[in-house]
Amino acid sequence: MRVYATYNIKGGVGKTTAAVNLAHLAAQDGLRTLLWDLDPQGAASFMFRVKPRVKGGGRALIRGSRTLDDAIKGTDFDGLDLIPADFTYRNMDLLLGGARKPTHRLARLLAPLAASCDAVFLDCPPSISLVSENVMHAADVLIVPLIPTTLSVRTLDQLTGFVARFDGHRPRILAFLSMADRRKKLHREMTQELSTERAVVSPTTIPALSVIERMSVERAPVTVFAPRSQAARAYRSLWSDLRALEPVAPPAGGPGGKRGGQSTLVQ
């Protein structure tokens, strides 16, 4: 089972829409997929047409008393379920700071579903939070959106430099420039300099089109509505470049190894 997960501080980047179209495309090519919407908006839950609720909330969850197979859902795809989203998710810091071990909760939950899930794509919430060192700690690989600005090159900075300082799993990260407007000088530029010159950022860029946008209206993928599209092409891009990536190391001393990290993501 490998956990990808769309993570940026910054909200409105287009992470919920790359985990739909990603989660979706890894179901289409056979493999058994999940997608937690822990995002307390529930825009995934919503594209996937899914009621944002779970019986007991999120601390039934964390707490353990509700497992995660218990809270899955079905969707309108074969081989997608969603875990959907729950408006107590907005507690989820405090949750998971009153239990133990709180930085690897979300990791421990995650683990059991390695017998019936292939691929689990985690829809997070922008934040700098105790949960978004719960994501880093469970994540294979991080999928980063960035807008082609200088503020979001400091925050791929920050975010590297803060999983470089953790001891044993480190997630791997693949950034790509989201929303991009090829009509824009600084966005052409900002493409160009960040394709080539940072290695954690794929060649694939997903272009700001309303195809996109309409995710929402039609409550569906892009990749399903408009399977032709320049936006699913892209989508389908950025998939194979996360499909190529190579498998994280196993942390220090085998499964049971240690996971680290600091408390903080900005200095």
The other form holds:
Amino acid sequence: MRVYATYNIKGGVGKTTAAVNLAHLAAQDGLRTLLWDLDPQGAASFMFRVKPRVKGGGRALIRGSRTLDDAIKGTDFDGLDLIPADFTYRNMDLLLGGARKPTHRLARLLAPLAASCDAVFLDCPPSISLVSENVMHAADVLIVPLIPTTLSVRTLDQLTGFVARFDGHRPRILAFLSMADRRKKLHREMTQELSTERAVVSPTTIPALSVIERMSVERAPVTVFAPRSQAARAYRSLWSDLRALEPVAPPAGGPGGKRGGQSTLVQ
Amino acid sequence: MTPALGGFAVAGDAAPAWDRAMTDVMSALRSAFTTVPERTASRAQRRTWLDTFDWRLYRAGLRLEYVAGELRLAGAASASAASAASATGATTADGAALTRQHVTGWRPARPRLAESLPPGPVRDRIIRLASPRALLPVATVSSTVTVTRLLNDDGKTVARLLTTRASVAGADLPPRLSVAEVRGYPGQARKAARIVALATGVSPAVGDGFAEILGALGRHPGDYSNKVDAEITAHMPAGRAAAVVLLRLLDTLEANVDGVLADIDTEFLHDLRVSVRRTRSALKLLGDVLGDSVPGEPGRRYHDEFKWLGDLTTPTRDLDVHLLGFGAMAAGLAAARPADLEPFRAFLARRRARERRALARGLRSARFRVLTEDWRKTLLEARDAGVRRRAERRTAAGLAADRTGRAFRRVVRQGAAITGSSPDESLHDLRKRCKELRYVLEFFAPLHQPAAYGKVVGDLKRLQDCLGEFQDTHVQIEEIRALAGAMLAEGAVPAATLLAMGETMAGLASRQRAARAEFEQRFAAFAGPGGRRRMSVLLAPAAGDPE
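Taking the form predicted alone as the starting point, write out the structure of the form predicted together with the partner chain.
Okay, now the whole complex, with that chain kicking things off.
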């Protein structure tokens, strides 16, 4: 099982659209795929037409009184399931804070799914929080959408530095330029500079296109309702980049390594 | 999408009946759901059912299918497997646990040893049951599945209606409807299934169509077994019953010939040999009641010919036994290393290839063909003569009591004469008598009361196991000695291999001594007062029995 997480501290940068399309492409490739919509706004659940509600709420899932498996809903697409959002996820930091080893709770909850899932996508809410830190410890790959601006680059550097301080399991980072507008000179320059100079930035760019915005109208991945569009091609290219990533090398200390280190994102 | 929740058929074969039913089904479903065709076109699918030649999976309540790069195992599972499967939502139409395993390069039309399956959950569940047999294609079904999505008010797919049109060997099977559940929406699938069930002309389909598919191939599930299971009754004339038993043995013998020639797995030869041994025992124990065609010169000819056939199969089977037990033999080494035995394994494999060619020549020979053809003709005459001579007094029940009693007394007499100082041959002879008794019990099994039969056979089996261990270890020791000589004669056998073979022989000798030490107790349990009483109960005529 490989865990991918779409993460950025900022909102509205294309995390959910990336998670929804990449998860659909993974399922199309024959991988048994699960998308967990961790964002209480429930945009990914909405796009799959699943009600943003989990029995017992986030509390039941985090405490383990209800297994993740119980909360899974089938989407309309073969091989792609979803754990819906729930409005109680807004308090997930508090719930995680009450758990043992609070920074690794999500990783522990996901572990039993390894027998039934090949790929898990975590669609994270925009924040720096205990939830984000959990996600980083649980993920094999952090997928980071970047708006092509100077500030985004600074955020990426901070994230890379933070992950590098993990003692045990360290997720790989694959950033990509998102919502890039070729009409803007700054976007063009940043796109050129980042994709050539930063090893963690994918050569694939997801442009700002109205067909991606239409996902919330069609309530389906763009790879479904416009499979030949430029956007669908871009997501396919991004998925190829992800599949080409080598598995995370186990840290010293044995296969699988211990997940987690001493760094803390949230003080 | 999880597999189908329930299957439905439409009464009447004609297309108009199907069309009327479908119109009714769709109209009823539209009252509760929005119905839209699946985005993708109808899916063509080839499913191949796999099982061992002797239906081990089917008899264990399991069903194994190969579909598009995946093995799917359904059916009565162990509690842990069922729980794991249900945890992933993997169940079949009838709620049985479904285990899946991806396989690459699998060609379902080709037999494949269960042991050669790559590691995975399906292998884990079937390996003990199926090994050492091969998985064979039982039937291949081509089907086209048309899917209609059933949507809720949010436009979300909450269930699917599947229409399956299938054909096997060019013959169309009746179409079927089923409802597939979408994970997390079980109530919606049940609701859809209720609606379909109420539509005019629709009725729940019986089973999953497996029997229908086999029927189209002129077969039925479990149509091969190495058990005798002859269709005899207590009142049947004795001669006819004996002929029916022997015809059944001939069927089993012939059923295994192709598998032996194709070298699909070792059990084809094993079953063929058992049929030959049973035939020889039946000739000896029941030959006199077969009318005029078997006693005397013809009988001697068949006796000689079946002995020839048995002897023809022995070298290959002996080598099979060595090779099948090789893993355990290597694992049991204490001083030598398992790798030391590898040259021995290679030698055994070469020998087996040579012996199997000789066996195949024999089974393809005119001698074998003439034997089986003449024997069938003889038995059919004997069976029909039995019908003509209804006045014959002896019945199958009488024959069973007489011959079983005789065989039992012979075992008791020979066994009682064995002491601690008796030669090994006396135990070997007793083993043969026990086999004859076991066979005669099996020939007439349908006439016996099952509980009494089970007790007697259980006693006998424990004694046979002991005698078998004694004899088999003896034979294996002698063979390893002879094979070591042959390997030396061929030259270049490593000293470590000979030492490892020596250690193996020592282990076998120790087992042989243990079996000998156990014999007295096993025999007493079988032939003592309790055992004799159980045999008397078995052979006592029931009320209403003839004679």
